[in-house]
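Form predicted on its own, single chain, as structure tokens, below.
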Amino acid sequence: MPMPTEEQVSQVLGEIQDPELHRGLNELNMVRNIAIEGTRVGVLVALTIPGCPLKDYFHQVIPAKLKETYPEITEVDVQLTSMTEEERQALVGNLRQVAPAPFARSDSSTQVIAVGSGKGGVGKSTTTVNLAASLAKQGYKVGLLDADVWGFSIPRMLGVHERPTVVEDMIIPPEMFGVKIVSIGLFTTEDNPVVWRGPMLHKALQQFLNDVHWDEPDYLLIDLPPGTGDVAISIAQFLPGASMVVVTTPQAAAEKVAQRAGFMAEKTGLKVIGVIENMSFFRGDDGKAYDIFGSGGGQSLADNLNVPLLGQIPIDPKLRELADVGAPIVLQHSDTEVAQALDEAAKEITNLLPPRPKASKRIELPLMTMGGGHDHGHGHHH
């Protein structure tokens, strides 16, 4: 067989994605020089960041897809360098202009779905987290912004305990089963109490929804501060058409609590689609049901807001020990009532609001070579 040439090693390196922006090494303009000398391939490649975390992962990923695509290359010597200010400049612009945080658009192909609840302790993060991790593992593309700021518990039940990589001004949001996630946790320690104000608050979750890397998931699903605070109205504000599921319990008087939520959001134009009613009841080893915390208040609620029930979720230990230890429940133990219950929830969510076709992605070439007069493209190497 004769060796690859640079343009079909070229072609292959295109098919390796930075694992962190999750688009193409060329489409980045991240490879910078290959050379070829008998059997031997030599690859430069640029990183955005210098002391990238992902050193390894280029050096362990290229070598083995260029030599399964070609047996005949012997040895592949990756070097690595970085990229210069201006370049990491460019880049950071296209990025923005594919993917600017384009919720707000009434074209954005994003179905920003907002999880409230009237009170905490009704297990509203447990159930976002769930819902994400089902909603994923239906294959679709999954934001998580935890915008439950004085509560942050979403890093711990997925996992996740590094900060994000910055590139400039851009937060590329650490990614757990299939999950992007962005959290006030993660850039401060779990027992470091926030203590902010509105106005930070909104500042804050302005940059959650511009500064981050989202790169148009089908769903991004933001858990929201129990209550009818200044969160729910900043979302409402950034998001304008954004829609709210709001969690409660079996419990007359939390479902009361849990109405004015949302009524609020209503009022503030999020567009309540459902309700999904947690520690509905607890299934003994006898097979029976027990009503422990009453019953009914995820019905009435629902038929007050004049939406459906999505689902009944009951009362199992396994869902919050899971949770503590970063192993959501319906993908560790999908068989369990519990898991399937929430898998339910995911589902009537994709029904009610089905993905939305990709508008932007017709846009995207013209705009990737747009970079202040010169080609960043693939043809020159600096």
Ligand code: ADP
The other form holds:
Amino acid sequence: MPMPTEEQVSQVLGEIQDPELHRGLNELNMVRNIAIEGTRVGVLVALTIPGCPLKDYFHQVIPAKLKETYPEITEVDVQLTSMTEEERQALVGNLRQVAPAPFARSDSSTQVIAVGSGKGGVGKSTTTVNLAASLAKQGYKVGLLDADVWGFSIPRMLGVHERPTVVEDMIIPPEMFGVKIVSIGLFTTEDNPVVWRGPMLHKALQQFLNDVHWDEPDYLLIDLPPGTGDVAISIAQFLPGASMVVVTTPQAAAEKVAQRAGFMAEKTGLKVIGVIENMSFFRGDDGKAYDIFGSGGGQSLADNLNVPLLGQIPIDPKLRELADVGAPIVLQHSDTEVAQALDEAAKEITNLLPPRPKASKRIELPLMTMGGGHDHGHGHHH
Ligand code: ADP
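Return one more block: the form predicted together with the ligand, after the form predicted on its own shown previously.
All chains and molecules follow, beginning with the one already shown.
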């Protein structure tokens, strides 16, 4: 059997994606040299940043993929270097061109859904995390922005702790369970809280929307701080087309505050599409549903806001236990009543807000050095 040509090797490399940027190596202009000697192949790859944590990944994946495709290859020598400042800037510029501050554009393919509540402790963040995981489980591309700047809990609930990679001034969000995550909590430590005030907060949120390589998800969920305020207003300003889901508990008191959040959302321009009632009941061993926190709050709020009740989530200690160890219940115990209620709510959301079609044509990156115009790494399979 003949050895592959340089072109063929290049093509295989183009099928390998950078695990953070989700683009093929050719498209990212990362392949710098290919040398073939007998049955041995040498490859030089330029990483986006020096000391990139992905070194081991490329040392493994490149030889494996080449040998799998061309069994006659006996040895693959992968050399890694890093991009120059100019190359990095060009790369970031090109990635931005593909998805420039995407959500605010009227032709954005992303459905943005803010999740709010009238007060803290109703399970808004827990619900948001599970909705995100459920949407990802259904095959959608999902982003999750933790804008609950004072009580950020998303990183813990999804078990994400490392600081995001920053290339130039572009933040590459860590991904967990198919959900891309950005939180203020990833840039500070819990014992070193940041005091966020109006203008600074506005700026930070803007950055989290514009300078993050979200890569056109189908859904971007935003965990708002409880109550009404600056964050909701900023989000509504940045993203005039965004929708909102309100989480409440069944008792009337919580309902009143949630209602305020609902009206507030309408004032700011976030369109409320539905209500989720959390902690609706506890299912005893006897099979009976016990209304621990009263009943009817979710439905009456939904009626007041003239939107559907998207779900009633039971109380389940497992939900909390799993959230504490970074494992969403919809993934860990999808057969439980609580997981099914959350999955149902996520489905209701996709019914109300079906994913938008992707913009017809992506801008082709003018970065090819070899291998020609193969369009690798764009396919989003649902
Ligand atoms: P919020 O974001 O509204 O402040 P959290 O999502 O942080 O609320 O939830 C508050 C607490 O309640 C957390 O400890 C969470 O694990 C727990 N919790 C939320 N929903 C449920 C539920 N349905 N069953 C049991 N515990 C829950």
